[in-house]
Amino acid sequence: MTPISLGLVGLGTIARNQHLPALAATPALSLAAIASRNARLDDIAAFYDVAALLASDVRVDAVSLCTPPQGRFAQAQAALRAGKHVMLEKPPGASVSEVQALAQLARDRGVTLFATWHSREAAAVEQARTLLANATIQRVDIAWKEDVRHWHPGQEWIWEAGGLGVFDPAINALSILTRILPDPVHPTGAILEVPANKQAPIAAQMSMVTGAGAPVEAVFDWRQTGPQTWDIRVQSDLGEVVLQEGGARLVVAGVAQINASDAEYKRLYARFVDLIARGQSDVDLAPLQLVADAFLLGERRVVEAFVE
């Protein structure tokens, strides 16, 4: 079978670090161009932008976006009216809306469109899917607080308007989220902690509920140091099921079951090739949802400036 002919748009941290090596894994795919203002690969064909790529020679059937949801959709957009298969680094897009008229795109051209959530792909999450399915939920509890300084150095555009701030990594545990509950869940209220000199917060608290009542209280902060956290428990009539590490371990009722190595953007790539061979889109907008909402509900609070 001939590989897909793929197309990379930015070459930054997580391109790099998870997209290239997952790219190499993947024998169904094959890195025809890369398309970066700043990068180039040995023995690939660059381009200075997803526009220059798609007017080339090089034949590509499917472009993969890396880069900040700001402007992504316009890149999207040129890959999708092109006749491209378009995969979406999270966050799909800086709103709900946009990504909407993209997937509509997608279905017009008959491409296919995949907004990837790679925290659903750590190891443990469907097990704990799978276990929480019949469950009845009492109460759960997120705490994702890591770093900002380690994790994104320099990368003015996350604290911008539409860079999301905390919420780009806070983002993953509401993707894990809505992914592992029975049940909807939807904002009751927030509070955004916001640098005195960026646009976005730096921290976040949210309030939660599910359609059956049960409470969902998450607390993201970018300013740990040390140990870094990224935990999810939830209290049912099981016990207690505690996704830990960002969904790479399971515990239940204070049993480890599972605790696994990364390979979350390898499952991704092999999604991707899945719903172009089927003729299918995957565009779950449900976590870019809930931080729109916390957006518009979110009581806004000036902290300190942060400094790099």
Ligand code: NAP
Given for the second form:
Amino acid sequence: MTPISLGLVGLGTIARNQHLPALAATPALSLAAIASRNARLDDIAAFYDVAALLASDVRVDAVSLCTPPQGRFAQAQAALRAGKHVMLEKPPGASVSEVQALAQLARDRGVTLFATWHSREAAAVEQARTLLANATIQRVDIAWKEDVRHWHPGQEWIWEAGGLGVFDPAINALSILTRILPDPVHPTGAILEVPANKQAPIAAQMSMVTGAGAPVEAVFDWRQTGPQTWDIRVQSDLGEVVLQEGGARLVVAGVAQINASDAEYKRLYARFVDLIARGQSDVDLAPLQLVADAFLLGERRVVEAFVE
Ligand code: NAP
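In place of the form predicted on its own, output the structure of the form predicted in complex with this ligand.
Below is the entire complex, every chain and molecule, led by the chain shown above.
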């Protein structure tokens, strides 16, 4: 079978660390072009941006956007209008409604739009979902604490409006939460701690409730040095179900079930190929909606200015 020819847009941290190795391990996809203003790869056609790529005579069937969320709409819109299948990094956009517009455009053009949630592909997430499908959930606690200086050095977009701040990693927790719980959650309140010199929060607390009335409490913090924490603890009639290390490790009632290595991006690209083959899209906005709701409901507290 001829591989699907793909253009990758935004050759930054995640593109280099995850997308390029995953693409190299996916024979059904062939990397044909890079569109990035300041970076290129040897032996691959290079363009300044997606518009230049689409205007060129390099043929791509699909485009994978690894740029920051602000500005992603125009890039995705241009690609969809040109009849390309599009894969979006998380968060899929800077607002809920812009992604809904993209989903409509993809339907109109008969192409695939895949809004990815890489954390949902972590090794233990599907087993946790299966386990909890018929459980009675009593309470959920999320602790997602990491060191922004380590993970996002020099990234200015992340602190700007639309960049999400600490919700950039927190949305990964919310993408897992909305995958593993048997019924929807909605926020009842939030506190957003915003550095005096930034537009986006460095920490947040979020109170949510499940449809059945169980509380879900989340603490997101970008100021954690030392060991990093990416845990979701679900109290249920099955005992405590704990996802650790961002969904890679599952512990049920104190017994370790899964502890597997990371294949998230290989699984994302395999799913993209499958969606294209089936002529389908996958655009689940639940995690982005929760973040939007936290910004709607959140009490804003100004905290110490952030110095890199
Ligand atoms: P990044 O290191 O800043 O890379 C993004 C790239 O996009 C830049 O290198 C830049 O390349 C290009 N770009 C285009 N327009 C830009 C603009 N207005 N401002 C800044 N860069 C722009 O960011 P990243 O960490 O790879 O994150 C990109 C997306 O992946 C985000 O949505 C993020 O949430 C997601 N993600 C990141 C990680 C991670 O650990 N870093 C993990 C999972 C998902 P040129 O200057 O060459 O155009």
